[in-house]
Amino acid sequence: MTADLSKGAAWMNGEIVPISEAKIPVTDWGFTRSDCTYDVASVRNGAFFRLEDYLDRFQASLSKVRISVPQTKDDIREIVHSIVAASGLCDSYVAMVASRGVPLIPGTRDPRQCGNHFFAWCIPYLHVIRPEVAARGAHLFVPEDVRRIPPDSVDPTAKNYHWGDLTRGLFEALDAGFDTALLLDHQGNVTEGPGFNVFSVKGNSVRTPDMGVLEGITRRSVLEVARELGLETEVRPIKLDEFLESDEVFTATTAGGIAPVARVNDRVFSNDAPGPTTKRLEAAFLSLFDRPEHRQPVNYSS
């Protein structure tokens, strides 16, 4: 009988498995420690779009954080290719994941004595901040005592699951009775949130913070397709009150894409809904789904 991979799909030791088979030993100091890193992808009908930008950042992450794995980056670009084919889905969310592993010799505090191992895994797409919620403009909270974790700590350019500030953060939103949140840095500029980049529009450009935030790959295409509209484009610290003076604001990430903002804390852009530069940002960033450079279809018949 055939696995139903319908609602997900891990590649795990070679082999592809239901999502909800996947595991990891209880001592991976990926779960003990959060001592791993990883990238996700999308796959929008039926084919991945950049895939080859996530697989050279999840390569730059790699050496970031010394973790090593034997599979090179033709054979990730085959795995996930594999698991979503073997799933079935032509919208997929895509994870490509290193840790540090279990410690080869028990009680070790020896990072370089641990089993560096890699996984994959591919879900039904799905959206860090929700349609509906996206039509009508987020709302965004900025707590007051949260601060994103400093570069010097945890570098934020290798994604990894130090979430432990966003996670405060989102409590303190959703508490407020908000949508998500967004976190200063300890100097009062503007980071990220959880799973996303912020945006700001100003007139003419669009700006978004340099430090203390991923370099996300959504990010970077709404850069560019920014500069295409004929925008300038800023990439620089933004304190919150210049912040907070902007004419729209968006979030951007892989899971969802862009994101209108209506509100932050108690700020309101664009009279409480999606302003019109980001309704053209979105347009033109959807477009680049269907240009065959940032395409890598699918072969479900694999």
The other form holds:
Protein chains: 2
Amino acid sequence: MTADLSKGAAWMNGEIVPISEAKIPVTDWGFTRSDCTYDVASVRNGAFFRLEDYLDRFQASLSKVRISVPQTKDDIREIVHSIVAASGLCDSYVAMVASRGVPLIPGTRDPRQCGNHFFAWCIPYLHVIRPEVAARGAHLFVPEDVRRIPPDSVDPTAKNYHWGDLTRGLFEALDAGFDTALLLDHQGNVTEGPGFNVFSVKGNSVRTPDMGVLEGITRRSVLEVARELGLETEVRPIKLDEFLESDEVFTATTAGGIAPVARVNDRVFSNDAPGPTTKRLEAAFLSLFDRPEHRQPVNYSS
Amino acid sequence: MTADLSKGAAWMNGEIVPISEAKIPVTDWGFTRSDCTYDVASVRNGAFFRLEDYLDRFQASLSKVRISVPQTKDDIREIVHSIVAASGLCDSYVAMVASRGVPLIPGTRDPRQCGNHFFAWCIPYLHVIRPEVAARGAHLFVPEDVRRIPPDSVDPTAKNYHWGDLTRGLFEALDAGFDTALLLDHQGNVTEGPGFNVFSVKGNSVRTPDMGVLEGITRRSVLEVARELGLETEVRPIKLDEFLESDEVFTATTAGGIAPVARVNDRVFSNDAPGPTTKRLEAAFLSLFDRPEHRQPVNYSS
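Pass me the form predicted in complex with another copy of the chain as well; I've looked at the form predicted on its own already.
Let's see the whole complex now, leading with the same chain.
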């Protein structure tokens, strides 16, 4: 009998196991120091989307945090394909993770003396902002008293699990009756929310913050389709005041794509509904999934 | 045959297991969002030191990060005693951890819908600064370009695993030939290092930073013995310039106690050796371990 992998599968130490059996030691520095990096790609309709871009970003993150794993980029591509194929999931959220590991010398506090390791897992595709929320336009809360961890503390371009600030913001947002949070940096610029980049539409211009944020692949896709649609794009700091003067606002993430935002704090956008430019961008974004250069079909029969 | 627990033991879901078997799911938000809190107590010479203070701080941290576990403070006391007794370790580093857990509803992004859980583990006692390094006086490096995560991003008084900044600093310190790192905050004040508080001795005064740091129990003990020795204590912001004008510098942590510092960057303290006041404080600190009010002997025969 084969294990049930329909709830998710993981590659751990060379074996494919059900997601519920995929575990790491409680003494792994990936946990006890959040000393790890990761990436999340997606499979939609049986194919990876822009997988090479995710693999490249993951390699860049590994280098930034000085974690070195035995698996090459080719190995990792093969591994993530293999777990999705084994799971049978046609729509999947696919995580690749590299961790500092456990100390190889008991009691050492030297990060160079740990057993760096790689693993990967996949689960059914999920939406950071639920589809029914995206349909009416999400409500974002910007907390006054919680600021995004600055880049000179933790580099947001090396994808990381330092989510304490985002979790604090999320709790405040939920307490206040909002759907999710959007954090400012210490200079008062808009940054990102728990699991998504943000965009502002003003006239013919599509804008997103440049600093203190993850360089999202979905963010990149949005900027590309915006240009294809003849819109201007601006990647630069955006103060909250300017952001609140947007015509439209939306979020972008691998886990859910584009989600329209109808409200930020007490400000209402585009008649409290998804805006027209956001809808055009979303349609254009979704069409990217059909482009052969972005599609890597999963071979489920292997 | 009983499992070998001499390398460490853990309490996981009601069972005591060897430390190497203690694991958490890769999808636990304690890992994927570093959404957890913890504390570390110590057993020296067969007895917990100030265990009630650690238990109280852990309860306060739980409340700050809004994690709720079924185990009461009394349960946790019993659990940590039981794992140390089972391990037979007379000198032990004892961690208690509470994690947000895995989502109870597949795909949810709501931190209120996760299975919060508690676990604990113990390993042989370790020194954040190795005894041979402490004996000559540690060399601390203060990186220019890495700053401690600010309190309005992640609250350092709720003990947490957001160590990305500390790890970056540690790598820079090791690259530069130093033993460990000391981080500044964004205002240029001294904060803490990877796993320790810092102290400055100037004349008759013992000083330690007030903000942006863990409220260490060892730090508290040092302040108490300093007062008992007739020294002044000051808990306030300390700019790097002032810190470098100290007569003596030392670190304080549960995992190793007081460790003298001989150098910070290119500044040499107390003739490049442990200073006299540091030594007096260390002797007084070590004598605290014999005080009945601070000692909870472990019952190894149970």
